[in-house]
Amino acid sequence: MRIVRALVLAALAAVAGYLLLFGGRTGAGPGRGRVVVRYWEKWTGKEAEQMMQIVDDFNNTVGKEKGIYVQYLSMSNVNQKTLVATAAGVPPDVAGLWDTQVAQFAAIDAVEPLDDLAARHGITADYYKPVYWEGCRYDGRLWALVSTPAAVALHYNKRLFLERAKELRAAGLDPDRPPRTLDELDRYATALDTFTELPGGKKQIARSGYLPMEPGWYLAYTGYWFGADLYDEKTGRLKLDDPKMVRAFEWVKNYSVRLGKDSMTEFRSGFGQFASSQNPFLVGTVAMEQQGPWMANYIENLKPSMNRWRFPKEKEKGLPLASRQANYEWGAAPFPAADPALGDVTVAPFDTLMIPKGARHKEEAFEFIAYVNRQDVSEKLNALHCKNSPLRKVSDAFLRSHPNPYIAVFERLATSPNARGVPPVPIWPEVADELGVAAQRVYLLEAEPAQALADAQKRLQEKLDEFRKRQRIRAGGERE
């Protein structure tokens, strides 16, 4: 066993050493005489370039003043590579991960607690919007801070609403506004559906008003819009089979029943990739969907005409937000809840900055993390990434000049008492994947919602209990 362990550690060290040398795209070489902080991040393309702007700003200001140089590396599978390097004892100083890793990495002792460092820099609960602050905490401690956050809203195509104005009005709906309740959303979706007549009297979906599976990124959290809780912290029990969660999956199932499973599957098979000009929302084959504030950037890059509906974009400068919004073929609004009493429900995901366990330069690493969380810097980064702010205090300039003219919608959602985040479950990535599989079974009419969720609850609770048992054994609390 010792030989095997030595071989595994040697392999991990070799992989980690390779990553340190060749792990991804790197910014300019470090300044002489500075402490080099190695920062691994997941972003590629424009998002990576925009984060590089922030790194360069730091290196030329605070970093220069305090003798710190941040070396930025962009790489795929950053969470896995960070764990490998941490296990090998050669972690980066800063890791750019996801909110789903906070409880996971904290529970396996893969990251450093940040409470004291954050307090010394004046970063406390009062500084953050509650949903993001709580998402950075696990088991009573702070393990991460936010780089860029989001909130999920309803995106709708205003042009398609006007084209189907007659059908919407016939259904008692207003084509000049988005749906405000889930019942209204379903009725809007039905009125916006269009079909192509096929030989033999069959119909083929030509356009869908709404599909729960498009893009389907937030199906694990669908219960939030029905008032469900997914986890009970006091008892440590998952609540995937909560009756409200079952109701949420019944709602997903109803779309397959109404449109026909095979017809809907065939329709979706023709969709292009999300980050392409054939994205179904961009080409108008889906009229409404759940998305985050970054959608405005994707539209600008992939189908800019949707951001120039009434007049050239150059004329937007200096206009009030309402006038800017009128120039956009799409709009954003809170995604309606099943219970109208549940106002401004959203899931609020975010990207994190964490210091892996055993990082060589914790103090210097946190200087950079604190810099990213400075209001002016955070607003610059989140405007570049087309996202809302994680901070309680938001400048008028950020709201007024943001590239997403509906950013106030996302700010409102993120501050809502009904804004929800990732449950503090150490195996949440696995839970989310399993819920995605359950949703797929329901969507394909292979299982009833109650059964699919009961199956997921049983399997995942057993895995969570086993995880906790192993954690206790590792801590010396009990024997196998």
Second form
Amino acid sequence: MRIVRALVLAALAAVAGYLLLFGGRTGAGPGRGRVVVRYWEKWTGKEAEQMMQIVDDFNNTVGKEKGIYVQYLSMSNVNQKTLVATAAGVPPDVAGLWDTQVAQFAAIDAVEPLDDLAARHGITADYYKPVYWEGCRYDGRLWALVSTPAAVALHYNKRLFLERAKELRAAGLDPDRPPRTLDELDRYATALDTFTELPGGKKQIARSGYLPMEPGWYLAYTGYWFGADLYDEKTGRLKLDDPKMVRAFEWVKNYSVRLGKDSMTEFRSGFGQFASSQNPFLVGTVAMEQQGPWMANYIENLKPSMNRWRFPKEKEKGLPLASRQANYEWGAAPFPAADPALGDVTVAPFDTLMIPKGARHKEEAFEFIAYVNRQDVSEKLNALHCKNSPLRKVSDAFLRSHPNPYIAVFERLATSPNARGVPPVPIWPEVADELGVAAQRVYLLEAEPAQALADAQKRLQEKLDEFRKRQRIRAGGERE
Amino acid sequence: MTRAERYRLANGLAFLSPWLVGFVVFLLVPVVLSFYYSFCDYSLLQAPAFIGGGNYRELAADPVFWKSLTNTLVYAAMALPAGLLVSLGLALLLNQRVPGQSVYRTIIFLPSLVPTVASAMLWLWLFNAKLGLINTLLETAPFRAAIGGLNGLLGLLRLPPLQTPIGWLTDPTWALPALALMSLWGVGHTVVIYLAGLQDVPRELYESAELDGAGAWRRLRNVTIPMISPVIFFNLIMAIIGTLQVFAVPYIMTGGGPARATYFFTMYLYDNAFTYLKMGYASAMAWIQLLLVLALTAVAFWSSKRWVHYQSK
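Give me the form predicted in complex with its partner chain now, not the form predicted on its own.
Once more the chain from above appears, this time first in line as the rest of the complex follows.
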């Protein structure tokens, strides 16, 4: 028995010894002899593969030349994992986070400022589209750069417009173009709505022209199309109950009132997931919606026939843009603003690259971030991800060969002075959640817009004031 | 202590050490630290700054904290008795000696083996207002007639009629009851514990009750329930802990919506810790939750003197 035990122990010791001597460790693999930059990113699937192409390009060119090797790791909940790893003192060198985290992470000292590094690489405000550059800044400093940006536009189904041409014309609307004012959008929506008559005379929504809550990702920012500001940076006060915001939420509420809250809720419960072939825009149960430039990719993957409406894809090659656009069952245009004087209003969200506090290889990490922001590289990545460019300078080739035939619309929107991003509020994720709940209360007719927004304003302003007070206590300037 | 005793002690500690180290490092230290952090402003990245009772004061004035606490207590008030009664009822049925008894037992236990995410996805479809099986059933003639009758009664009581189709997860009125209904899906474990308890009831008690002329209901009330009261008590304590910590299913199915109708205490705690990066605030919430569970458990223990009967006594 003793012999058996000794043998088992010896075998375990041998395995442990082998793993200690020859097991995996940092520095092994293709990056041997180079500085290994650990890069954590949120993307999975195709988007991860496309970013891997950029990482491979870097490792085979600039990385090889400068002795840097980028190790790409794709993961879920990257923001939480980055934060925990940073707190533990073992952060990644580069983290691919969201724009909503710039102010939040900067305010709690979770990321490194990038001003000096960016200036040394010639990346300045002039290099970027203003909306993205401003979104990377907080409290007068630069904390992030952009990997892939976007701009939100109206997407409309041309086939459904043609099917309802008679009704649209009867309403004095042109079925061959998208709406240009918010009033027009409401009238288009009404003309495109269709209903099924149920036994007993009850009407059920069969198709909706437009629903503010589908997909509803940008409901918190609806006020932008009404000229509202969500935050006053000078006074540090939120402006969630601004009269323009109230008007915006009144507009959202009107859709529930017009279609009937219960009918609308029942109708929406039949919708499939966004990234599925049951997506309501793809199956034609919603004729218009707010989406980013990535929609072209989703359509290509989930319902390619919408990108081959008139002729096979091969015939598109070499055609002028207007002829290419005619082959798409859908179109994209600026989402109309309430005030016609407000031209090209959009929300411009983006994905960021940041260097967490305490990263071991800051200089090398920024070499990679700067590489991703090189015009040719940025255009390659954003064409692959089907997004617009964050940079001021955009090549003709990018516009010509982009998989989204409406990319010029998104470029125009992102460059617009009315392009708006996430306000620089350090507790923005909490504000966005509260605005989302306020919007739900409004469209479920649980609260009047003014009340829902006043409640949100009161609660969030108190939270923001408390956050600032605690930061001051932390800095030693005030006592609790 | 002799040499042999020291040797035995060292051996015992050595064998105990994996658990002991795990307990101290992964439970005791975090619990103690979380108590300290509940009095701090702490975002993980910055060193915790002591702010006294600041987090507790902020919680007292936070309407979302109260909303999440109310939701949790209302859910517990629905799911806890429903779970205990349904599982006891099922256990009593499954305890009957009928052909295929083991098959029925397996069928009742099977849902407990389905992973949480899979169950949540399944119920999302069952509860779907437009395409769901539940609403489809409610549209059939017998149910329509029953709903018609119910609405007539509600009309007499001047209450609003039941509207169909029901927006189980999309209507703030129905979302919480829907989740409580779904919680019955996982009663298999509780049923197994009840079954074990039921099989422990001495046969002679039933026989003497029968000789005294007790019918089925009297036997259940005066023999079965008292004899399995320790098991009911155990299940009650576990249910209090479980329902007050409900998280995964509503997180997947509703995300706390619509309009925070299913936003539970643990979800708000999680959001504060990992989305809003307020570890101090979240720690204060965790301690309030612990005190709440302890208080309700203490009440259950206090009341148990009156209704829990142990065989040895």
